[in-house]
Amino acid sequence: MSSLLDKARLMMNIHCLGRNLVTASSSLHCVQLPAQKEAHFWYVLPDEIKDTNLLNQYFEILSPSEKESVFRMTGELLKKRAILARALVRTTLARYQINCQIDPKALKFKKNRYGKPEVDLQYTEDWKLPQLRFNISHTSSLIACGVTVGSPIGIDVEEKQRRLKNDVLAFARRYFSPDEIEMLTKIADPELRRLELIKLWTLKEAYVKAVGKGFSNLPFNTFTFQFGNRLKTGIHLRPHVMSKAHEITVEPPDDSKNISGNWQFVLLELYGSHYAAICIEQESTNRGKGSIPVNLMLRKTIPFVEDECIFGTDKAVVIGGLTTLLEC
């Protein structure tokens, strides 16, 4: 990693940050755009990426401001995760362009008024970006990027082994709604209660990120998640493909005049070690027609090296929400 940072500083000193030193988009596997009611979920496992040359390649597709952000971080592992997160976003979005003609480095981003990152739609004589929506989340051991076309999306990933400094119920009373606190209180087993809290937290993060108005404008304790007919017992069940009884819905805040109530959720268990939540907005044409499963495509990737379709395997198990897992 030190050679990576030394190389980057040299690049800055000789004012070469604007050059496309790597034109690697040709080595990315192009994919079709997500269809309506479809989300793509890409993820990398940082421990699998150890090659310095590959990390250099990732670093070189970052923008000057992204590189500066890496420089300001302390700790090599933190810098590595930041590079992987930005490289995952850029290489993932570049795959959806016609014939993969856009270099990942050429992608531009902006933030909405609340700070949520978005693709900055740029038009030239040669290409036009589709209306891609994306969201990113990461832990120390897994980094993920969710993608849709048109529909707002929010994702979150959390480690199941995550420990809380405070008692689970004390933590819940600070952040969760009364109904959610009641549900957690009725779980006698401390470990099941802790896991249930992490699932709720993961869903809440994904929802707030999908709405895109920031955490201060949508506090966690102002909305309530319900799990089909299991509001009082939670979803601490053995992982399996869920039925309609396990549909996940959210009751928005009472004063949510500008927040749609048409959101759909998927909750996954990855590798038996992580929870992942995906939240997308239901299309207006489908409102009032009942719940329609979210079509979900999962891929593990090492950008520029290999992609793996996650389908029909215990690497990813649906534990909540109405969804159909798609073959890549």
The other form holds:
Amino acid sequence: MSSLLDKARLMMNIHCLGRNLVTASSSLHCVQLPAQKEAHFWYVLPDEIKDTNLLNQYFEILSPSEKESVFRMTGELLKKRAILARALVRTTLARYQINCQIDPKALKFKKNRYGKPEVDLQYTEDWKLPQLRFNISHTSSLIACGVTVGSPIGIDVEEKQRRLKNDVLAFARRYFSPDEIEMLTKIADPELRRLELIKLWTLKEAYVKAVGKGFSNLPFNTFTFQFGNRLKTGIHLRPHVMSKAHEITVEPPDDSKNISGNWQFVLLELYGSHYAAICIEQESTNRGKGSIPVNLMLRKTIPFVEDECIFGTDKAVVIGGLTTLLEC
Amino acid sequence: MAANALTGASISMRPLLSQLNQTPACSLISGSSSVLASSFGKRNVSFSLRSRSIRLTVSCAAKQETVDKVCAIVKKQLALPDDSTVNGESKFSALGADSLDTVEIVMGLEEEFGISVEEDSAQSITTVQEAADLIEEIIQKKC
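Target state, the form predicted in complex with its partner chain; input state, the form predicted on its own:
Every chain and every other molecule in the complex is listed next, the one we just looked at coming first.
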């Protein structure tokens, strides 16, 4: 902990000294853009970040309206979470800019017609900015940002321990599709049932967020998640509980509102304590030829301090969806 | 100005409050001997009541009561302490509600008020007051 403090202080000192010469992003490690069919997943663990100097540094890169939003949050923990979420988005996106020359503070955001936040690339003519797409999700213990180039992306993270205030089946009956309710009802163990519900919830959230048209344009009970075993082509087992051998598909693949797309899903378990669902759109030319795995690169970060590539470790395990985890 | 006796007249009154209601559609001053109702197409009709107690069946919930109930449901869902400040202006997101909390809150409201909330309405609720207003609107349609 003290080394983190020292590191952060060092960073602060460097900034103070070289403020005119050096942009904030120079202490951000730059990374290569995600390739096509590739998604990057960055996350922060709020409990690891305690240094108020560092939090101030994050606060400083926020826009005025983001700062206002932070002030509106009730309580220190929520304020901290809000700061970290916005700082994660800005610092993450800044890393992909050519030669890291964009100051995270300079990034501008806009909302699509339905209110989904997107990067606003129009503010500058000089830079050739990549068409970065992103989506964030946060729980009290993990804040994540997913990034792609070109493909719409939606992510959702939930704590496995999350208790619903309502009965699991009552909740499913209210919000999920008939097939999903049936699937959940067949799970005898209540704890297992609750976990499957949370998995389904994260997948549904990630999907709706990827589509980006809002909850009411794609009500949760109008689509069903199915898990198929791709080893037995053409035969979908309809298991009750998802496993990593399973391909995750959504039915119907498109609907009357013209949400057509080849949506692919990944479900991860992080630190044994969180589920994370990622949804991206693959090219439609792949449809019918069998699914191509989603290439996924995971990184844990403390912006301006350190990044860790999460690969070949049980900190992150794929538990559903065809995925190839990439080394950074 | 004819003074119509209230008996025999069925008037559906919007929220009857002992304090002034902020809704422009309905301003009632009770506690005195005259009642002024400015809504329902009757403007400035006054009924003078002479030492008669009024008994009106109010089937629509009082605004403040609705807000208070919503606050209670929100506090319960978000596990906030009883003394935490939650009022009409409170934004769900500012209280720390995520999307799962919000749909659970909607479920709680449906149960508490015996109503059904459409998905597009549910999506538009961001504050306690908006939730209370929506509930009243739905209830009103049932009245």
